[in-house]
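Only one chain is given next, in structure tokens, and it is the form predicted on its own.
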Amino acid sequence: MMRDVDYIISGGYVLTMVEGASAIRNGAVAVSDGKIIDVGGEKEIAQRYNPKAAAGGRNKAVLPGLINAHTHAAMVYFRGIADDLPLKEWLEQHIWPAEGKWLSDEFVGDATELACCEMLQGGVTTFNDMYFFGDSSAHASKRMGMRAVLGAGVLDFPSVAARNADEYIKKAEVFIRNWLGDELITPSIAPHAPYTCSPETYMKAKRAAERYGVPLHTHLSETQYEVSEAMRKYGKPPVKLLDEIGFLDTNVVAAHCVWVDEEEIGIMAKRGTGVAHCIESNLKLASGIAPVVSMLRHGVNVALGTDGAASNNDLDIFSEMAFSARVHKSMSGDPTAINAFTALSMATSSGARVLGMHDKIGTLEIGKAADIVVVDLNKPHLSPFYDIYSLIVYSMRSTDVESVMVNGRLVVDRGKFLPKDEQEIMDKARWWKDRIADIEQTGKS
């Protein structure tokens, strides 16, 4: 007898992310209740599952949706806001200011949707946030349809969101009880980075993580000058010094991880530490370039993230992996390094292990949760192709993405967005730049 389930995903290629597992050639997924129910073969599982929907095609592929692993949705606003500076004064003379005249409630909760609508339509079913007012990214995010992490900022000065490291650590616990055991949201602890945060607030934030047993994220080493703040006041980089202070745990992800050497690397990996890769952010502001070959020798979890939109300036993972997987070569000298398989598992698998979830995303199996993306390969820069992983990530781009499905709920459709009206998410967009732009170039309130 057949089971009734809610959906069949079928591709001429399903590629379940599943380490050692090849792509299944004319497959499908079974989804019932948000789960996925069955992977195998189109004709097996259509014998098997009797669906209300369908999704997917022959000239389809069907993976895991994608994560990522670092970033800050609502400076969507900031798109363009200030380009072609280096960090320290990106974010101290434009973005901070930007930031204490705009952020409120309603700015997140807005901006939030156009970063949740430009992600999902380009494949990443997951992210990982560190930014302030998180109930209304909360709020939108579920809105949306997506699943986030969601970081409670954390600094040592005040700024719109409170006033001081402890008022900063109160609000991100009550945003933790708000949102534990969320179906979607997974709240989290930011830290923003060790020139922001002294070792103290650090282990304020840790302990108020273990508390409450969510994760911890923070910026680690994105500078040459972040290292070198921390050498002149501590006498140690900053990988050291989180370690030596007892932060680093298997429950942080750290973002850049630009700046380490071997023995920072070696510690990052004895503790469990994932890190988030965001080389196009890294590259823009002339930061430099992650050892990622070095950091999967030694055995760490690499994931990848985009950063903030005004600092890339997208929010697309595709791009992520092409990047990632090109530059390594070459900064390596090996054509081997960080080869297709890996690129593509850092965008899924190795992202949910970063972000503590990998029992419930990052791969197609029996029994996880079904984001799952469907992409359209009947494209001439897709034709022809010998290789699937190949072809994703070298060739394949964010439009390319027919489909998407998270925890069960098809939220894109043939290219249609479906929890929103999406002119109405980017008119609402374009009526925020006119104040923000009238403001920075006029002065006027």
Given for the second form:
Number of protein chains: 2
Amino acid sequence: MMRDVDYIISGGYVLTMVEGASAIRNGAVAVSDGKIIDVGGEKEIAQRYNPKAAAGGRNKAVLPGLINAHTHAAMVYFRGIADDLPLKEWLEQHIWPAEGKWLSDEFVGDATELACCEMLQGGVTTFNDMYFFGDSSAHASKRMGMRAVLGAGVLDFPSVAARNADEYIKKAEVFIRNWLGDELITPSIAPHAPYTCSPETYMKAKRAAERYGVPLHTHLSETQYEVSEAMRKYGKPPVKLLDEIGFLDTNVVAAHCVWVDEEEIGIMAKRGTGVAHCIESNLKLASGIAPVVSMLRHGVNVALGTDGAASNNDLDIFSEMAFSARVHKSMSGDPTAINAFTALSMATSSGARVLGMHDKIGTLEIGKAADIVVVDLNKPHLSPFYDIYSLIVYSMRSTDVESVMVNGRLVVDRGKFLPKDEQEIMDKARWWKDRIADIEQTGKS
Amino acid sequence: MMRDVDYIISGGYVLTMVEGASAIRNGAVAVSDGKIIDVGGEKEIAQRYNPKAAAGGRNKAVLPGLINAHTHAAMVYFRGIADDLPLKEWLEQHIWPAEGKWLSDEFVGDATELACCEMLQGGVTTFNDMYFFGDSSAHASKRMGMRAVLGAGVLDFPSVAARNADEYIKKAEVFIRNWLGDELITPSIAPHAPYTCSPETYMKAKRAAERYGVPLHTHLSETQYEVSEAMRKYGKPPVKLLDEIGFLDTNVVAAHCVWVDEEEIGIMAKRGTGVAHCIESNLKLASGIAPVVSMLRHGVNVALGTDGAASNNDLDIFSEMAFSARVHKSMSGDPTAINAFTALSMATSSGARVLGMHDKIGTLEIGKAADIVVVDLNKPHLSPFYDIYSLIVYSMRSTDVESVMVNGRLVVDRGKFLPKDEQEIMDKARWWKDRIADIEQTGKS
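Would you mind giving the form predicted together with a further copy of the same chain, to go alongside the form predicted on its own above?
Let us now look at the entire complex, which starts with that chain.
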């Protein structure tokens, strides 16, 4: 007898992204109550289940929702506010003043809606965030139907969010209690970086995270400046510093890790600390290029992150795959480095492992959450093709995403964003921008 | 009195790409008989001209058609046929055998249609090609309404196209005579590379080009192997070799130029030889990264090229801009290197200079050919923005191209490809691919 299910999502190729498994030709995924209940050949699935609705079709590929493992979603309102500048000038003269002036619950809520809209349309179903006003981010993410790990930022100095480390952590704990157990939102604590948080602050954050069983998220060894500061202050580089105080662990997501040596990579592998690799942001700010090939060789889990749209300038994981797969070939002098399957794994299964969510997302497997992306293969720039993984990583663009499901809910349907009127979201962005951009110049909008 | 014109193309931003000129807010371009006859404020243009048709509109930007300064268009049928492999294996075990087996007038004609479709939809209006069966490329390019400089390939060894250098050159001359004076097609001669053509062959090609007043196109210093071969055989690196025999000149387009030192860059600047920078292909084949920042400092004209889709794996100049602007910041350690305006210049005005066509294309100026692109700014991933150049280079994708005009003819109208049924072009690609891919594997289409 046929079982009723919510959806059957089919495609000429179903990429489960399970290690060692081949793509399923003419496959399908059955979804019910937010979960994947079966994956297999299209015909078998059609014989077993009676769906209320269908997605996908011929000339499509079905893949796990992509994971953006490091971002500051609400910074999308500062997209391109100050480009082609050195990091210090960019941060101190543009970003921090703009944040100090504009950040609020309202700003973060509105901006997060836009970020979710951009990410979902580009096939990203989960993002790992670090910012402030977490309740607003959480409400906005839920309204947009997106899965998020939201890290409450912690600093040693005052900002619009709090006055000192203890207050940031206290606020983080309130935020955690508000969202613990939510289906889509995972609260976390995010001590900003070794140059803005003392070792004591890091350990306070860690103990708070342990009390609630939530993950941690930090910037780590992003710039040479950060490393030389750590050497000057502590006599050791950031990774060693955080390891020696006992901070590094499997529940830590470390963003960037550009300036880490072989010994530090070994430490991260031993501790099970995952890396969120942000190649586009690192390139654009001329911060350097993380030794990802060596990380993978050491067995470190590596995910892909966009960083904030102010330094990227988008929230596009397809282009992070395209950059990662190409740039590391050149860096290592080895054209076989980071092949297409590995690049797509970093954006899916490895991304889930880095976030500690591999039991729930990252692959198309029975029992996992139905976070599923359908891409359209019937495009001139995708014709012809010989290998589906290569096509996705080297030729596909985020705009080839056709439909997106998060936790069993269809949020993008053949290009249409369903949770909210897209024009309203864009108009709101323009309204904020007109307030932010006080100096109008020819050539600037 | 109002003058009748064919088109008025308007946009919230008109980027003329004339050096030193600002973007025109709420501007328009008037087009008649294939040429730009006026550029200015939307209101003034509307008062002066009575158009038969209009394109563009609010929330759009208007820019010169992009230039792909180095490609092998017909290789689009080998898109991703063999990825993540070393160059030698890729070339000798996959690409050359496939070319030997499949190249023909029919193949090149069909494949060039697909390449033109992909490029035009992505805002590329001119491409500089190097391949064989040039008459088929030329006919296909014209059918698709695209502007092309088509280089007849010259080698010292036999291929499906000819038996020896003299025959390649003889065939090139026939091809040149067929197309000289064509409005859209510029024939050229393309001695392949210093490791496949002797100095004598280079100079024979040069003399033939001079007889007809056509440009030359070659690969130059793409890999370390090429440089060490030249050192071994000639005792000097490729750029010096070609300079000393008298080949380098303003009418030569040199693709790649990855392994050139400061002295060689100085030589290229002195000779006025332009470079087609192919960053995505160079990264993917781990060939190295061309010293573009130094080239620009020396005054060398640098354009952007995709190379063939077999090594890229697309024909997307937006992503070449995105890669170039980001990667060279990292390489030079200078986040101000290759700013957004410079990146867009490489794809437009500098591209035209490199091809020796700056009097005809590359900027939106009165008297130039009407090669014009309209991009849509009303997208979530483009909202909000503070600088239009930054938006185009760091956030825009080729799929944001809405309408494209070449030589006054609209070839893409709000996303619709007008010259030929797009599905027919894709079906033909699939038909060829099914013949080419003799071994079917799970996970391979």
